[in-house]
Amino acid sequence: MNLETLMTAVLFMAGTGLTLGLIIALANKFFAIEEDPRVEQTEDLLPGANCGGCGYAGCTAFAKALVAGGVEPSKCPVNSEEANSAISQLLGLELSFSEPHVAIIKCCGDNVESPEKALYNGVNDCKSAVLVAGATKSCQHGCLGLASCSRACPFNAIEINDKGIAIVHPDICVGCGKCVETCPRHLIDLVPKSANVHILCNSPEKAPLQRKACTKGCIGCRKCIKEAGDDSVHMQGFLAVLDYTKKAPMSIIDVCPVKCIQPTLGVEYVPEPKKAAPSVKTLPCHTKLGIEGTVDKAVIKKAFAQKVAAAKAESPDDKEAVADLTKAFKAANALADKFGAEKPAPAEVTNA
């Protein structure tokens, strides 16, 4: 190739490159669309965190649609009251306060209430493991403890235990949800922050079923209802739930005879002392029985189970004997029937 036919390619592709940068200079010019300014004011308020708990890809995509309208900056889960009045005066929007909410996981039955039924040797996540035969835990709604969620989590707020189940740290929750999506078995809840009691259960199981796969899932006893005494705590079929926009009482805590009802990590719960039962004067049933004169049925029934069990032990033949202590027991329940429902025991009880 001689010089000329080199000089006239270079002046070529210097004339082609030359005529395409102004045509895209006139494009830019004529096309281009100018952005709201407001937009990178909003962001720079915006904490930057980019987790989508407000529904958007990002900040910035949140800053856009806070600047078109139709959305709170109160969406943000992340964002400080400061922050979003700042947002709300800049665009001239009206400020509303939501209650925050944290993520709770719906399970208390670690490795050791809910052991594994076979040992899991595949890919570190708990969507992949319930595609293996439902996983090899046994209960088949529990968590795997497969820290997927925790993964998942970009403030870090998810855990799992030295006992291999998932718990969160409500303290550094945000409640941006990025959670709830990534649970295969649906155990993640956003609850209000304020809530400081929470039934840790998600299985639907009847009572026999569940005592087989897990000791601490709820069985169904409506306990906790009896204790709340208003509906907010309700039976989803078999199983216990609060309704969060009512307050449960923490002393639910209490009557839950497999403890699946726990207070919010960090929250210090002290019981109050239970009160004796009341009692009438001891009477021949009770002598029978070898107990006081009380009206507390667990007492007289316990004390009843004792003395056929030692009356049969001594002479199994003796039916008489048991025939005594059933009439002695029928007689303190009667009792208890008569004075133990908050009415006031008498002074004086002459027979029985």
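Take the two forms, find the largest set of C-alpha atoms that superpose within 1.5 Å, and that set is the rigid core. Positions refer to the first chain, counted from 1. All of these numbers come straight from a predicted model, not from anything done at the bench. What changes on going to the form predicted together with the partner chain:
- Once the cores line up, the CA of A298 ends up 2 angstroms or more apart between these two forms.
- Relative to the superposed core, A61 undergoes a C-alpha shift smaller than 2 Å between these two forms.
- Relative to the superposed core, P316 undergoes a C-alpha shift of no less than 2 Å between these two forms.
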Second form
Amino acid sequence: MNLETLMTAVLFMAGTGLTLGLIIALANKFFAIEEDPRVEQTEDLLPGANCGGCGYAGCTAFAKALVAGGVEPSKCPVNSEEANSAISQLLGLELSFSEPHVAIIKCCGDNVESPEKALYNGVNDCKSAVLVAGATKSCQHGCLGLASCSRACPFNAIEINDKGIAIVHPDICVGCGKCVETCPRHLIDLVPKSANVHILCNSPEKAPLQRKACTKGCIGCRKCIKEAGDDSVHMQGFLAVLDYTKKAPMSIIDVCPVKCIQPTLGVEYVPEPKKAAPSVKTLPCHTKLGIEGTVDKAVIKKAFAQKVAAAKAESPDDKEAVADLTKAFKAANALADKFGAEKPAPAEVTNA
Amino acid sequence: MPKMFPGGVHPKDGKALSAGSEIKTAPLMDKYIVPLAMHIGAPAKLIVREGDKVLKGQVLAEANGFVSAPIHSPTSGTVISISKTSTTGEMLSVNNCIGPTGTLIPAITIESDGEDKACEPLPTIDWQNADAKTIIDRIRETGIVGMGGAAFPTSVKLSPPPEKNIDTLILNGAECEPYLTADHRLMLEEAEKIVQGAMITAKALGVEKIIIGIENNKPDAVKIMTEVAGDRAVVKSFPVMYPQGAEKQLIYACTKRRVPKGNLPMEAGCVVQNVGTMVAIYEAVVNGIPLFERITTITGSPVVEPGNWKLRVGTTLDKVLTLAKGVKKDVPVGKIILGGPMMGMAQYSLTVPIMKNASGVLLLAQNEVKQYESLPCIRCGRCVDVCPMGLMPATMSVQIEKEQFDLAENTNVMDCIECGCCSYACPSRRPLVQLYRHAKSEINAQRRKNSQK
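Right, and the form predicted together with the partner chain of this protein, after the form predicted alone?
Let's see the whole complex now, leading with the same chain.
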């Protein structure tokens, strides 16, 4: 191989490279598409999860919509406040805040509370299960636990627990709402993140049938409505429903007899100490039993038993004394019923 | 004889259990739970109220739209409960019933008064001289639906658009579904009514040619039908192959015509009707009796006395089983299926009522059913071999598992007739038909969404 051949090859390759490079450079100049640089900057500030919670196809589409105007950064359910304010500054928008939401699954009847009524051996998908057999859970309205919502969640915020029920982890959930449509029983709602108490039942059935299907289903007793006092809880047929625009007191958790009202996952609820029993004036019936005025039936019963024993020890044939004491005992009990709502637990009575 | 269509399977047919037993009329029950949606289409609209006294054959609910059918009372008595929904429109388990698909469906409960007093029958139609509209109107008002299983309102099927050129009426007596013998017995015992009904239907459609298709595992039915039909209809017998009785397969076997993809049989110039529907049409037009009873096979190895019964709609499954003298003590029941073993639905409740399309109640013993674990597809292609529609079940099932419904739509999942041959043949025990049903419902939902936009 001589030098000339080598040079020809090198020069030819260099020439080709230069020509092609020139074509690319020209194409870049003449066929360039002008893009607003702010779109890219905005997109960098968005989370990039492409969850679709904003209603657009992905973060790029949302960024374009933001730059085009008419949309607020707070429509993105995932973004932090700092990033949102940065976007607002970049685009010269007024900063607005919207309350962050989380998904909640309105069912707490796991496979212990609402057992399977038939064996289901098919596609592990809630929608499929509902199509072929109406699904096999005793409750016709409850969570099936076949994880359709969990698979749809782009953030892995929904867990199917070991008792076969879906649970949303509120600290991971960003409220994009992708799971809402996947539930064939329409159990998933988006609720404000600040809400700390939820009614975890969606069954409109009447109490007797509800009790047969699930031991944790709402029986429509209205105790929570009484406890809440305001209209933060209302009845929808035989089902208590929370109005999340008004904050319901956490004390409604205590009054629910079926325990379907529960605090948000991870929130500790310590019931308020019971109010001291109201006292009543010491009346003749109390004096007779030798006690202060009280509404504690256990105390009344104990005093009565002591007095009767004493009377019997003194004169076993004196029936009048016992009758008097019984009269006083009944009167004191009636007073206790009238003024004291709190009834002593059965254990205390038997001990006395 | 060669095969009449590609694919197909040969399941154990089990028809000997009940084929020899004559049709018996069920005694009057004390209570009937009559669903309002015994047909494809909109549920019927209630016109009775709680506490009303009704007579046998009286209209309880009227058709709610074109694709719908009225519901008639199966006996005389009192309406003790009517369908109720919650304030948000959800179905409640009180006053409604569990349907064959396991979900709650609206229903009326009628307490029988024991007299079984019929209301005035509708006037007889001189069908030979009547026009098509009179006959079709009668079929509509008597609530006749396809009794082979799909329960599509017959009047709709008989009112094709005028530009469609229909020249053949095909009667479906194939009864390819294993275990079921209701149509078989009907052909043996009511052959004349079937042929008369077919003549009425042909008159309504304005067609001359009637073909009766029967599988040749019923030679007695073929013989009787040929004798009775004479020159009024042609009886054709086909080799035994499931699903011979599927609409498109039967049309091909009878006429060698193919129904174009995604179309109805009328594109091939055919209307297919079940033989049971023919008897119902005969009763409606000639005797003026609406549809509220049908022949149902009660069978299966655990049943003490398998047989064919004339049951009224609304008879619950527990009563149906009592008619068959219950189940044998030494054979534990594994499954109760409404319909046949291939396309029927397994039931978990004995309160499910018999509907207009209940062709059979099948009990399977525990050693006949098995709980399988579904395994991944091994691409053996057996499902492709047996698919009577020429689809690719294996490919579609994987697409659906990955929730790629658009791909499945391109692979023609919408043409699946849900016959169950692929699931029957699959060595990996994959729930194939269930996957296709899921895909179909998803695709239909998507189509509805797109058309709303």
